[in-house]
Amino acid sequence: MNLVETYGNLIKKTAPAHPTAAFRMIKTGLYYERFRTKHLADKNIPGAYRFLNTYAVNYVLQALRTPDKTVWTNIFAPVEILQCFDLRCLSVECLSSFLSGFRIEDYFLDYAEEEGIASTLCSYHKNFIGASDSGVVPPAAFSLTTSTICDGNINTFRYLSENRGVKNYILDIPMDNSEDAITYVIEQLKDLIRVLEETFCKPFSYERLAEVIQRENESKAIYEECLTLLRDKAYPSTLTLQMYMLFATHLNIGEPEILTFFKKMHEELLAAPDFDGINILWVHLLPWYQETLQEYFNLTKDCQIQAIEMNLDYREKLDPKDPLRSLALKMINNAYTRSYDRKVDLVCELADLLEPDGVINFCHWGCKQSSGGVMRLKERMQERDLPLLILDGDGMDRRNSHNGQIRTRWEAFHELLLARKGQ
């Protein structure tokens, strides 16, 4: 039993009778993890990823320390507006992944199910509900979500709002991009700003929003340059670091630190050696804890993940002079809005840009869109003669992932990719 598992068991033992003490233990664990990532990180990890790792851990730690300045969100929320109020965004997926990092997700999942939450609900949402309802994680000051992609998302946020007394705002994103639809979302954003001003007693600044959007544009432009370099450059990472990219592309996009991160990544990629191993384009979530995938992808010289399509679900430039319209377009024209074919189109575009050796689609337990549309993705990959591996499992609940099955399927796929490369 390793140190993390031992510490996690202690948290689980403490939580039933002393949830506040368990919460302090989680914050203490994050404090030491921040120290580790800053001072004791593996030097084989590129500097940009080490920077992002420390930033992400510290961000979550501060969000938990200051719930009065924290907003529960999904990853598609207009975080640019929240930044203008100096609020921290803590997404359902983010916190659930961190709790899984402590190996305590089973306690919160079981807690949620025992109080009547359906076993079929996405484990990220169920874990978050259990952490909140158990009293371990205190309520945030506000919650904000969108109707994008996830069937259970709105119900989860409504439930948490009613059960924990958190004021909740839901952005309804239309299934078309007409002018009426754009106007409809813009009016919602204006109303959201009004509610945030009233809730946090702070005036909103359009000038500040324009600055955030300008940094977002710069960050995205640099990332696009990085993608071109990732076509044939060696840039080692881990499954966990790949998931941390959601901080850079979604939860904190537009922050000065994120622009710094992308500049560091670009600088390192320019100097990186060539890569002649297996390049993978990943689709959907990553089971960061999965043993076989860690063995093949964590800081190895043979296989690397070039990108996850979720990090590139909207690649267009935003207009700082018309920020609310830009944010409305960003949500309406997200690759996850409307037909699944729009997501498949994005994967094809990225395949053209990155020229990967293969594509892996991970069908996360409870996520109906990832499982329901994967055959359409398979058809399009076959048309392009691009090998696709479909893996089933759970992004954060270890009990729903079977290493033997994943190892068998991945290693067969790996052999196929090696044969196609003549290795």
The other form holds:
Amino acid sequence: MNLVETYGNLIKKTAPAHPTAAFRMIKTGLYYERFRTKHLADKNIPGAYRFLNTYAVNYVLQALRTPDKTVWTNIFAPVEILQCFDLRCLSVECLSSFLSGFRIEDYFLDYAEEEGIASTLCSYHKNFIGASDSGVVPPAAFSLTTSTICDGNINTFRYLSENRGVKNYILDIPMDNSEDAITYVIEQLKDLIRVLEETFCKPFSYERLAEVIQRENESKAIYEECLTLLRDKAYPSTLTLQMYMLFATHLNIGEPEILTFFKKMHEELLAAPDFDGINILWVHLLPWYQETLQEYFNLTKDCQIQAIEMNLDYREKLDPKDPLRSLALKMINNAYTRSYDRKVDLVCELADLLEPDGVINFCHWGCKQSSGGVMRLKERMQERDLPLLILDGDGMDRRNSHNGQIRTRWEAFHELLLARKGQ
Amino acid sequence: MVQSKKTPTLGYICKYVPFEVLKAAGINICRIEPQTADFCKADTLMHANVCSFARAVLEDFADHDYDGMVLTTCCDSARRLFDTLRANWPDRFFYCLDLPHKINDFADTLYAKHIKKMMDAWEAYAAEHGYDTKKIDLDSFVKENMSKPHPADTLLSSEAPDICNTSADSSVSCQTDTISIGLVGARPGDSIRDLILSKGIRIRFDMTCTAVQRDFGVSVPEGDTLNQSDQERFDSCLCAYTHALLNQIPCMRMADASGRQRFLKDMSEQVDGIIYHTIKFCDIYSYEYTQIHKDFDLPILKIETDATAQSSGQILTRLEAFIEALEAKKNVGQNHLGSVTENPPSASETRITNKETSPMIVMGIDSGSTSTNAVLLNEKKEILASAVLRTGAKSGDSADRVRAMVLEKAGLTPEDVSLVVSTGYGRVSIPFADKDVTEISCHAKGAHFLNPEIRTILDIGGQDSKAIHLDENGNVKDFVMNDKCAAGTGRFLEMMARTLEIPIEELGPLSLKSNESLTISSMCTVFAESEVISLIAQNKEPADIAHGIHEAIVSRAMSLIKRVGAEPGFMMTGGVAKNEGVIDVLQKRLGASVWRYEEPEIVGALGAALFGLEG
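Could you drop in the structure for the form predicted together with its partner chain? We only have the form predicted alone so far.
First the chain shown before, then all remaining chains and molecules of the complex.
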């Protein structure tokens, strides 16, 4: 039994009778993880990823330490506005992943299911519900979600906020890109700003929002340049670090540290050697804990993940002079809204850019919007003669992924890709 | 020149589809109520983890001659269903209306515009494909949909009348001795409604998807009707209609679903319980179920279906047990088993009993998937004899044999028995039984008789497992059963024992010798078996593996126990209760002792016999 598992078992043992103590143990664990990532990280990990790792752990630690300045969000919420109020975002997906990192996700998932929450609900949402309802994770100061992408967003946030007395704001994002729809979202954003001003007794600054958006544009432009380099360059990472990219592209986009991260990544890529192994474009979430995939992808010279399409779900530039309209368009025109074909189009665009050897789509347990269209992705990849592997499992609940199944599928796919490369 | 085709038929599934508008345009619009035998096409075209209802709709669409379908963006599965339909039937008409989540004036306007865009798309499609098209008949649209009271106002009144769908009899007056329930949750289909009604239960209100009556009577907007063009009149009528359409009792995907809670609160005094229906892989209703369970002091039964008839046996058991519990609470009629099925005596099985001259003797038979058990009781409630037999291929034959066995043990003949009450999965297949009662009520009855301190029973059977919560009088307060899956059942232990190549009886004693904690983490029995094989390959000790197996089964059982409240006073029944290893782990997890009867398999049959004595 390793140290993390032992510590996780201790947290699970403590949680039923002493949820506050269990929460303290989680924060202590994150404190040590921050120290580890800063001072004891594997030197084979590129500097930019090490920087991002420490930044993200510290960010979550601070969000948990100061719940009065923390907002529960989903990863599609307009975090740029929250940054202008000096609020930290604690996303459902991100905290759930951290709890899974402690190997305590089963306790919270079971807790939620025992209350009656569906066993087939997305485990990220269910984990967060268990963490909140069990009293381990304290309520945040505010809750913000969008109606986009996933059914769970409205229901989970409403359920959480009603149970813990947290003020909740839902942004209803229409599916069509019409002027009416844009106006509808802009009016909601204005209302959200008013509500945040009242709740946190702080005036909103459009100048500050413009600065955030400017940094966001710069960050995204550099990331696009990085993608071009990733076509040929070796840039090792791990499954976990790939998931940390969501901090850079969604939760904290627009922050100065994220701009620093992308600049570092670009510098390192320019100096990186060429890569002659198997390049993979990943679609949807990653089972970061999965042993077989770790064996093949974590800091190896044989296989690397070039990008996850989730990090590139909106590639347009935002207009700092018209920030609310830009944010409305960012949500309305996200690649996951409307038909699944839009997501497939994105995967095709990225395939053109990155020229991967193969594509892996991971069907995360409970994610109907993603799994539901996977056959369309398969058809389009077949048309392009680009090999696609569909894996079923769970992004964070180890009990819903079976190593034997994943190993057989991946290794067969790997052999196929090697044969195509003539290796 | 394209020839004109028959009247087009479009399917729909969501209650927010403006089918009155489509109807006024001469379209035959038809609500799809799928019931499928399998998911052959859906398995090819969609992922298995998409909501079963959406997959069943796909099957239904493929099997029928619809000209297309109108959907809304009501949920993720519906959105993907739309994508799949459109890709695979490119020559049909599909439209997905963008349904707002918030209800306000802006949303009304947006949705009305979407409806107009949809009608434009239909007209273009119809012209291209040579369908009969008809301009919307404004007068009939107004006549059909305007100038009636607003339904939502009526629904939210505390004196609401029955809100029944067409299959529920709204003419039945509110009688105090009839069990009334509210049907809530995801759409159950007619089979569930019919099943409830067939048990003599009154559906006081039906708040499932699409069940609320479509009575969109709204006032014709005031305006200068003389100077308005037809188009302007239609637009203003459409706005009023859209407002009413969006202001139905909200479904759970809407941003504000508080109208549902208010309605339930208003109605809670008028029903004896709630039947909450969910669909496999449709998760949005489980939040409401959880809240009702927490906030309402009403018995609630959750049933989950997958749009197939495969689980009807389990659903029937749950429903009957729930009804028995409600009747016991309400104390309907002369005894609390007022609605227990009375089996007509068959010609071959008509018994001439000598009960007028002899003391009353009753028999309880529990026909389970693994064992068939019988108990004979006299009128002093003394156990005269009991028997346990492995169920064979035909449950009726096993019942015959166990009856003969128990009678032989007691030295009695069939004629000495006044009444036979059956329970268990095969309860309806025993021709000589006079009555049948579900195993939930029977286990509760038997357990309370054996030990009145019992409040929570865990019964792990061969085919299912269940937790039952009792009150101080032995009445069922709540119960939950596992899903139609071998995980967490006796079958799971049998498979694991077979993998370890040891007799099932040795699994318990072996596990008590464990020194190392091993985890079997898979949810699924099949995967768990391959985990066990991996552990064997790693040369792990069989005792430790056996202990891990018991930890796994208890984990699932704990989930059931917690869901019914986990009130101390624990008892375990069923064959698995003989397994010392399971009991040991369970007691540790509960932090309390678990009481067992010396013959844990006969508790259900004992309860059935007790019901027999009560008449």
